[in-house]
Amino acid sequence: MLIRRPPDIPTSEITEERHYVSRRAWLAAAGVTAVAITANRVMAARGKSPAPVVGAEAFADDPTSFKDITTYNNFYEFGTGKDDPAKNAHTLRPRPWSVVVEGDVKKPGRYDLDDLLKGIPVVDRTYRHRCVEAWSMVIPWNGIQLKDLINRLEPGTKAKYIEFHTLYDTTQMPMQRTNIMPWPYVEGLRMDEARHPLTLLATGLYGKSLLNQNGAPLRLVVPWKYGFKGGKSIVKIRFVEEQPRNSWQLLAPDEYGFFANVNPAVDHPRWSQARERRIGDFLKRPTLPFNGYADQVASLYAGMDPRTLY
């Protein structure tokens, strides 16, 4: 199947890629896996602490163009195209932003943005993003790592979740007009999920501010699943007792989930979850469990079934 590819964006938009992709983690591709993995698990044997596996650069994945990552987009509030995002989120208007902390948590209130973050370091992760219809990209991400945030605001014992909403604003986002989904968008992770290592909030890519049709100012990454979990320009945080019901599930329930964990096992109900493409390549390629990450978060799911993960 023919993939639409968008017009060209200018040039001035897009950061040259050598400034970014390192090649020297690719040197050594077909056994970069093996070899960290194997590492790991020798000196877990030997009680020390293993060394982190993070980010595609562990699988010497090379990053996704900018161009492709900015203009091929689920981004529903824009529209149900690919390329309608990143035609239609000009409307957007991620300046000034605040942010609602709501729940079981010590530091409730409205936030400025920059207030909500100043201070918490800035990490750069590269992390591969599986789409639930089965295509993927490398993802070069900017932001910080939610469990700091999380630390920062000091939620009480009875927040077993965290919640995340999206700007319900229809001036702003068109397709809020209409009821292709319960609106406002929201998304939820089991706070040991919210706290992990990997978990981001992400302010930009690519070194540069996130634009308008990727999330801009702020969205949730959680890199072993699936990419709806990703809540786009969040304005509300809430720490609650009790699993949120995410839009998806509002919305499908027969074929979205909670958990969302990336299986090429567990099948969508309408298509095969066992290959991805990538954008940018022509062949598909065996999706990976956890996208990849199961050596640093299979642990958080011991002893639940599988296919409940989704």
Second form
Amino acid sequence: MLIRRPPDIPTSEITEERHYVSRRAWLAAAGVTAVAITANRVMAARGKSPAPVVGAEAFADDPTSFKDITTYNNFYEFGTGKDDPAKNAHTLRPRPWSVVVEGDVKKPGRYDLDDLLKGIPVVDRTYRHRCVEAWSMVIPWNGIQLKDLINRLEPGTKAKYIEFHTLYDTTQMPMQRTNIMPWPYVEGLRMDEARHPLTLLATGLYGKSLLNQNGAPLRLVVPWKYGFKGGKSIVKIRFVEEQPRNSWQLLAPDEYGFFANVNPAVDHPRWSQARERRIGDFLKRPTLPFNGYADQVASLYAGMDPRTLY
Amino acid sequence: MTASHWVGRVIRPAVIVGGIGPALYLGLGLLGITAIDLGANPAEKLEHFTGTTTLVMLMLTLTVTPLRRLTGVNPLIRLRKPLGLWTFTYALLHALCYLVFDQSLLWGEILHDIAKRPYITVGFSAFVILLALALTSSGWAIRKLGKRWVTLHRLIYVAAVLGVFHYLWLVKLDTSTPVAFGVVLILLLAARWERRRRKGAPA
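Could you drop in the structure for the form predicted together with the partner chain? We only have the form predicted alone so far.
What follows is the whole complex; the chain from before opens it.
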């Protein structure tokens, strides 16, 4: 399980695709053997037939291939098909890139991205990524912890939330000429969520700079929330008092909320969130509460009704 | 060759054989035999492709009658049955994809899904209709059912409407494709309604 690994996996230790692809077959065989052994023990202990194994522990968490991570994307600024971003995102120019910081913060302004991040330690994190559409991946990100940037910018006491704006430029993002969504794409976090050590601003994956289709040059990664919370190609960071109105919530408030915590017990109004298809698999596996990061983040929501956190 | 010969010896055999094309395309892609790439999520691709193909086949089936009236080539009616059976075949493949890939044949969850989720409810209803029509597509069934056969097979219109809503209700944001199917269906139904209106109108 990812969550039991040390949090930082150096890029140098990430297995190359050709190795883990062959390893996968071995793991599958090993997994079946392990399940069979466990089932036998349970059966022997209880003296009856074992229940079918549906627990998440029966499923592996191998990193998804670089090819799949970079060709199967939701990035409506480049088209609504999963393969559209990889085909169309070449029009995005991720350098030079500036980020505007505004709101209740001591160091507002327009920063060059490289200056903004200079000196902040880069971390490698392999996270599960769960889309609200019930598919998932495992992605070896690299980037900075958002809390390090927040500390550098020194928000004031009125900064209860942080808001992220994606680039709005119809020459670089051609779908923004249509009105399928309100542009620019806006996402946000409560300040304690933003300061959580799991929360990243990713600048790369698989040890390489982010490709355009993955939200180059800067994207938000919040692994216990549905993927749409991860705003891409960020050009503006605002420190605000009011809860931001994120784009999907504006579009369909009954289907997408502000918190969007992964929760198998709260279905999307139109489909089940109980299970997910890991990219690379044919069958679905159980979805974990908080996408498997409950130990680290559940306390952020103490006293809140989980049914309101969709 | 007469129109009847053309339909019987060329067009109809082409439809009967050609209907396997989309399935062959997917099958070869699945086996990795050809350059066809089913992408990062082949299960989803198979589901969407068989669903879309079902709707295309259904629209083609519904095109036969207006086309026959428009052209006056009556033998075209013989294309209706093979197209209808291909519609059912792709609906069956589509349903199997859902049952296996989405639900891992967990019947309790499947029944729950059919009862709870409107897009599954209408999709399942459309499938049941297509199943009934496929089972009664033989000459024997036509003779046995008599006039009731015509009434029963008018349910194809219901299946088509349900199929379009099934697609429309599952889409997250970009409804352009299901809306396009809806427009085609409205045109095909309007062609029939217009004819009925003219036939029924006093001279």
